[in-house]
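Just one chain is shown here, as structure tokens, and it is the form predicted alone.
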Amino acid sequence: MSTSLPKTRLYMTKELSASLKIDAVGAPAHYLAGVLRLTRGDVLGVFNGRDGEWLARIDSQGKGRCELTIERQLRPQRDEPGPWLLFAPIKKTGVDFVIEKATELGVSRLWPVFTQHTQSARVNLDRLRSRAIEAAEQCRRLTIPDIAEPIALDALESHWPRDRRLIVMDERGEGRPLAEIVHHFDGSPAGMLVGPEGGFATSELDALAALPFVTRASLGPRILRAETAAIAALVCWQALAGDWNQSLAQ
């Protein structure tokens, strides 16, 4: 990674181009001035998921606002076509961990799925998106993973794109080893589904196994916590089929 990239990064939804002046107001302004103690003349990287990453300089500050001038592009936009992660919502600290680490590990979509044994009845999508943005800023991603609306597991079949494989973590151990599946993957789009803290119901796993786009996978002989299983699956994917094999030139 180039040392010329600024350590501080900020995600913005606004269009980015050279010489553009942008007002950061509210929470972003507080983060820059109140948390990081940046002042006039300091620089940071800004990105919006569409226009690449740009160098910005703080021109002025006021109560609840920072005026930035966009100076030059640091990195052009590029695709970040990571796998989807489907997960059963778990307790708040656990789901925060999953969102943060999955973002760092390059997922392109995070999709909460309600199963029979799911213990959390509600999902705060705004909170999930905030966690994903914070993680993307820290890990130098150029995109923010999409946060999909929660869905019931029994409704997933009708919403699933048929050109995308779904790898289901089968805690019964009836699937092939995940490393074997990923190592021989054909490069088509993929998603991974991890069950809840109590595991999938037997009827759910049987129904999933019957779907033509599903491949069942095993994560080994030990029973993993839901959040551990999610991160282990993504690490395996990135190591064998993902962008860990790409050049770090940018």
Second form
2 protein chains.
Amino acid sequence: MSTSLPKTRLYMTKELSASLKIDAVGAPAHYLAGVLRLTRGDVLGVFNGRDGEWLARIDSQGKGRCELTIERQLRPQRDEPGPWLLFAPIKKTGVDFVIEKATELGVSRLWPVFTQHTQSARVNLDRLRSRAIEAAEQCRRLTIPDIAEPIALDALESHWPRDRRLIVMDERGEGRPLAEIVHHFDGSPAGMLVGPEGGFATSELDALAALPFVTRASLGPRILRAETAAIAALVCWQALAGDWNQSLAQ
Amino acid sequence: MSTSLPKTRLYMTKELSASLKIDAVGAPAHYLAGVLRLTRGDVLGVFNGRDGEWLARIDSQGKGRCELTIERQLRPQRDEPGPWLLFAPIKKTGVDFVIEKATELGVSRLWPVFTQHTQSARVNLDRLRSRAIEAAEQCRRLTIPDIAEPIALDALESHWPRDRRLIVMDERGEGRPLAEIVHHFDGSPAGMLVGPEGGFATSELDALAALPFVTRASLGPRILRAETAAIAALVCWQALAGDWNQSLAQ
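Having displayed the form predicted alone, please output the structure of the form predicted together with another copy of the chain.
Shown next: the complete complex, the earlier chain at its head.
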């Protein structure tokens, strides 16, 4: 099955069903012709996060437009219940990088959190969403991670769903090893919180530690950059509690 | 202990011992004054990969030079027996990124491997080594990973030490989940091999599978970029078989 999936994939917001004709104009048309260099007769996978993945064929191309026909479903929709990632926005390349890698690693929600030492006070959510869509297209996901409105760390408690654990990467090393926590996890949904460059303030870590839904974790004896810690947290989760026991062919 | 370590660290090739005076000229002097903005009386950690980490104090600064005195040892030397990472050199930012992250993640040797689909046929080893040194300084390592001379994949067999396992990330999904492999590892040293953008050729994966020292691993149901796979492989290793059960304070 895995080898029959087209490598080229496109996310669309439209409903998808067999025999549907789609007239792509503007950016998607340019992407198909100019970036992916697809021409008449070529096939690609399309998905919308709800209806699974479908095989589409290019019927015709013109200036700034591209007509496709949806042929058949390649994969049914399925849940992608990955963890949430809460991260302090870092400098631009850092954020783009975190979005891309977290999407590849199956995150279900990306949630920017402002902390005392957060360098960047503005986040362009449209830009983050575009990055997440590109990464989802390339990594064969069937969903796009949700990009949540940024929140101040001290407002998190009042917005946090009580059935979800929040695993905080405590760079003081006071938590248990993350693998140990995840390996014995009770099956509840989870979020992973990673601090900014320069770390959390001590008062922030102390306040987090007092929250009933928080577990503190450590990521070993070296100092990891913020983006490395984010990736590491998600890798540990997927490898030990997530979907990495499934093969590519599923 | 961990909080008393200076955040600023400098790798030097000199022997280090108490009361030693060091006259840094050129690039290191510029780094201390211009980049780290240290001035007379400031302290930093210095290490050379052999003698542990030492506290040094800046005695005086002048044009393009900086005099330091080594005061006392902060940490004794210890082995950092992380896994090897064998990777196909990818475009420049990709290689720099892999070097930085792999160093943070405790790799002991970085080994560029040329495969059929490797895009970049040249590797600047001095540049890679500089990147590894910067990352080692920042992440609190006591060693610099070894940067090995690039090798062609089909020459690997004749150079591979037979007491070391080679875990190959098989992007066809034919290996067992990496966490399962690492969790039940027998304690022998290991290397992790990650393919290029575009993947290994089928013939390469088949040839690797036939080697007695190779174990094939899978990294879950999504397609990971080459650099994500490299990080993921090292995170799994450190979390399950490496040193992430040690705390920062050790």
